[in-house]
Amino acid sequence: MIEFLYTNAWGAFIALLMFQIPFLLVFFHVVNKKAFVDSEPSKTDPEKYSYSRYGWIAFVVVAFIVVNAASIKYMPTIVEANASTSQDVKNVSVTARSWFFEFSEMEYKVGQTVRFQAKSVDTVHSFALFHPDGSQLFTLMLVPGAGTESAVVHTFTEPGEYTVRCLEYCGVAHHAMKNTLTVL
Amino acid sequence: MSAAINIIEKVPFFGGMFKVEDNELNPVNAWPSLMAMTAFVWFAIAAVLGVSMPTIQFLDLGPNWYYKNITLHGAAMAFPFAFQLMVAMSLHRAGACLGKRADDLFVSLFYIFMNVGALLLTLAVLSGFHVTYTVMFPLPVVGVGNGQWSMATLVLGFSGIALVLTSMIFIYPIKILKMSFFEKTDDTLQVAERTLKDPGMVGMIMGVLILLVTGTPLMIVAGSLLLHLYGIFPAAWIGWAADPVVFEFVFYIFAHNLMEAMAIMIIGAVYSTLPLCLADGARKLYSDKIAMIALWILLVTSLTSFFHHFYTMYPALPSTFAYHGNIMSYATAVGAALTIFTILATIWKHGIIATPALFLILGGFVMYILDGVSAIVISNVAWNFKLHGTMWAGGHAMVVLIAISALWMGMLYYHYPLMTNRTIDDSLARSSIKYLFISYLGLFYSFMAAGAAGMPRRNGDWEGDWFIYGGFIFFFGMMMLYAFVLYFLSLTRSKAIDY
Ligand code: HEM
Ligand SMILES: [Cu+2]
């Protein structure tokens, strides 16, 4: 589950959803009473307010701070800082220019653990990598004269054709920056 | 009588939202009431570009209207309509408020640069010069060199976003801070009294200060390419501002706190008004400390949270600075938190008069907080390397401007009767609220959804089930023009109010 979260979108569609719900539920109710059930101000005790004042921003520093924390294993800042002291990941040059990508390495295979290193040579440009199912992986972005790659790790789980698209508008032919990868 | 009147009687259609009589309160009234006017003209060009967008694509008419519609719209709705429709207001009540007059040189130079501005870059964009409203630097200048627009196009995009900039972030701040604390006092212009210790006021300065501290590098930036493209610069004074680096560093810690500025300055607004449409007329918020705080929060957490426009650029981007603007994203947000307590306290203890000024402000500070969470959400390093670069990001910079607007235009709706003697149309206003509302919903999620499905954002080329999502914004945005229409008629269909 946590790790849907995380590394699937449709994850972070669903953790939209869990933060916005509740919100929704309490302003509509709020403003529905005191707006047409009965506008009369409200005779709850003062210090009631200061405790779901103080109950409330506890809530949400807690509730932020467990999202994030959830999340550290997942960043893919923290994946390739780790990966680097291990041997078996394999180094892959992309460079980006207008409209095209050149890869040092297009096949791969199920299990193979791949540092991507990407530039780009003219415009800023991204390197995005989608599942067959066409859910994003990650994407890099690349700002020419960045002084070193940008960097990601990925394993493949999966056999099948990855598309590889530019996702920072580039000009008239940004959409046809595309490409395929294979997994066998 | 003042030339804004005179301008804004002359205009066809549109003239009609502001049948402004001709009185002693010109000098608050005249000139955020053209500037507003303006703003819904620049709307309703924009907004038939919203939905030519998915029309291009299932009509199969190429990429080049898309880029073409995508720039416009974008830089349309951003600068001349939701901008200018906040300077507008902001001045009205910066007016009305300190007793100060809003009619001077500066108010009609920001509005001389700002529409001037816009139309140049208009122009540029209709000869090709399709950039998008973030410029994506050094796209302009590598375009020249690989022959998709000309140097005279490049010349004439960036001089008119030169004049936008200028008014944006020298001539509005300045023109308020200068009302703020030196122009005299005329006590007949002060007819909502406040004092500079009021939350609506210390948003709107602070707003104002982020735009002039936080836009200058970015006007040095800026401005030194464009010397060098007029032939007063040699090439060798400004390499280090032509680093693409630097120029989308300074362009971000901008475009990010412009949003957060506009954020602030509305949120001062509400805490300002929400106080005047309670039910037992106790003209207080629940508490104007926590109104305070949460500014300023909202302020000092937001100044180097722009990092997080840059985390996929790692490890060019150093990782301690992703974690910096991860943290300090969410950070923003227990400001927001902070403020959904004193609104909805304040709401819980006077009740609240349903008038509907107060629920386009409540149902806009709804929408500002939906997108906040959008905000958080793709702020979380892991999440970001999935969302980044896909609808769900163009979602987000489109749903927090619409969210903004429509707080203004509630503000609007709010002081529409102390600007014209004219009393809104009630019903249509209702109806207005309700589509506007449910269409920003399903315009929403449209884009959320797209994003989360790996759609991505400014494609030229739309494949598979992309339609889908597209289909909805269509469907969405059609409502949103026709929320727009009721709003537009509101106000034209408004009565004289007399004594
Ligand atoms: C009237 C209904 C509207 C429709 C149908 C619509 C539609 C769209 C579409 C299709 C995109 C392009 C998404 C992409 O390919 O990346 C877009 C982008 C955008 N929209 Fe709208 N929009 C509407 C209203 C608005 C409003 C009211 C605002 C602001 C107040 C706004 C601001 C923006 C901005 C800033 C962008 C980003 C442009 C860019 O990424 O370069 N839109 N909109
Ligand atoms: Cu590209």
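Bear in mind that the values here come from a model prediction, so they are computed numbers and not experimental data. Numbering follows the first chain given and starts at 1. Think of the rigid core as the biggest set of C-alphas that the two forms share within 1.5 Å after superposition. What changes on going to the form predicted alone:
- Annotation for residue 50: C-alpha shift under 2 angstroms between these two forms, rigid core superposed.
- Comparing the forms between these two forms, the C-alpha position of residue 37 differs by 2 angstroms or more, with the core used for superposition.
- With a cut-off of 2 Å and the rigid core superposed, residue 26 has a Cα displacement that reaches or exceeds the cut-off between these two forms.
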The other form holds:
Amino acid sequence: MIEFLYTNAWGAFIALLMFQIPFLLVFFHVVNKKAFVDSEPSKTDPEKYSYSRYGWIAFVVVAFIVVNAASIKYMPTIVEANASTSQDVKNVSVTARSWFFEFSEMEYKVGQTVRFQAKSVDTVHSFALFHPDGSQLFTLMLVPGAGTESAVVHTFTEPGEYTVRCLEYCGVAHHAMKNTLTVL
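Right, the form predicted in complex with the partner chain is done; let's see the coordinates for the form predicted alone.
Shown next is a single chain and nothing more.
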């Protein structure tokens, strides 16, 4: 379940709702109470407000820490570091030029972990990989002269034709800058 929250756009949306809905419920409860139920000034001692305020701040801080701690293993730098210690990662070099991609390898196996190391030699490009169903798996920004290659580690879980596209406008033939990778 937690992997779904960090690796899927719907998961991110659900996580956002998990934070917004409780806030909205409390907000509308307070507004409704002050607007319709008891519109007179509050007779509550102001010191009691500070306790509830500290409680809310503590709740938000704890929730922030828990969510971020749970997401650490899904961060690209951590995935890259974990893949660096593995011996069965296939390194694939990708070079982006106006208006095509050059790959060191174009066919992969299901279950194979691949480190795409990509660079641009002429202008700003991006390297976006799309699942056969059309959903975007990841994207890399490729800036020429940046000093290092952009890299991402991905494990193919399903066979099919994966599309690679440039999502950064790179010139008049940008729309034709695409390629396909085959996963067997």
